[in-house]
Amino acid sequence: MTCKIAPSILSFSQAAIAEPTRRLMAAGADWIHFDVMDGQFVPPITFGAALVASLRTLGNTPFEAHLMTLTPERHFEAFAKAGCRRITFHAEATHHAYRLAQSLHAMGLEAGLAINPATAVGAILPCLDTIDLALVMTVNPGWGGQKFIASTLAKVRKLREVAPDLEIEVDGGIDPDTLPIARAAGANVFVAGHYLASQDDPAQGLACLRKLCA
């Protein structure tokens, strides 16, 4: 599987985020991802489509959102305005994950189904005939810089034994240790968050966790 970086604007400053996304654009980041979360599926409040929508103009780089949110399905159609090409929701906060990701299809979205680390894999399983993509938490979700939770690899390898052509993105503490290890257990899209934000030029640090996936 092709490996593909997806920084998270997350941990960069709102008031200034525009420079660092063109730039990590510029870079050659194969996604932009945006973690959004409403205070009720987890506790903080992120950003809702018009932060995106005022971020579409910088390029054409692909925007997925990822919708820690509860009801995710009241928001799809607002993000896919604003130019997502993949929204991910997840299936702790649906009984309907399947009928969901066929809206999104209805709509010419791809679709992705997110687990926490507390998630059984068997949560995606069923899915697998009808989403793009499986985004498996390496942290519990709600904050950036948080600790990579190893063990949640488990799941990933399972993914990859069942589905070897699924894209599996892993979400949470990726940075130039644990990408390898992630990508070792079947994973090939990469969040990554935090650490392109504690880099002095986050084009840099794009163009380093870039040459672990060579």
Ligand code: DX5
Second form
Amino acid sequence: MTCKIAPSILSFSQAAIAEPTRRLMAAGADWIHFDVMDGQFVPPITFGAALVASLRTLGNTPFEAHLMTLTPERHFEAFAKAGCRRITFHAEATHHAYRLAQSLHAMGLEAGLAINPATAVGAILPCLDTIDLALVMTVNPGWGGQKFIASTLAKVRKLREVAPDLEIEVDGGIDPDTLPIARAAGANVFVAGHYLASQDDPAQGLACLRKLCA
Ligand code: DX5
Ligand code: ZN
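Could you please show the structure of the form predicted in complex with the named molecule, as a counterpart to the form predicted alone just displayed?
In what comes next, the whole complex appears, and the chain from above leads the way.
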């Protein structure tokens, strides 16, 4: 599976979000990852579809909304209209992950299904024939800059074993030390927020992660 790097903008200041986002798009990011939090599914509140829409004109890089929200289906239309190509919602936030994934396809979007560190990989398996991507959280959702939880990689290994062609994304604590470990477990899409935001030049950080994917 080809490696994709999906910078998260969560760790950049929202007062000056356009420039780092533009630079990462120009530097070849495969996706831009938007961490949408509602203060219910996770304690923080981050931003809505309006911020995503405001960045859409910066380039053509595909946008992914990672909905850390209750009732994610209430937000599908707004993030589709804002220009997202994929919406990833949490299995813990719905009783109807299969139907929600189907509804995203009916809207012409890709469907991603995410699981928290405490959620078994079995929550994803029944949906494998209707999702485009599985997101295995490698930190507790809600904050950037947390420590990578290596035990979550057992779920990545299991997913890669049963679904060799699935896009498997890891999200949280990804940096030059942890990316190779996650890749070896079978992940191929890497979300990085704090690591990139902590570089003098995020584009250099992106290039460093890209080299580790080769
Ligand atoms: C956490 C988010 C992550 C985060 C990126 O709830 O889903 O995408 O912003 O994590 P770090 O900053 O660890 O790369
Ligand atoms: Zn995320």
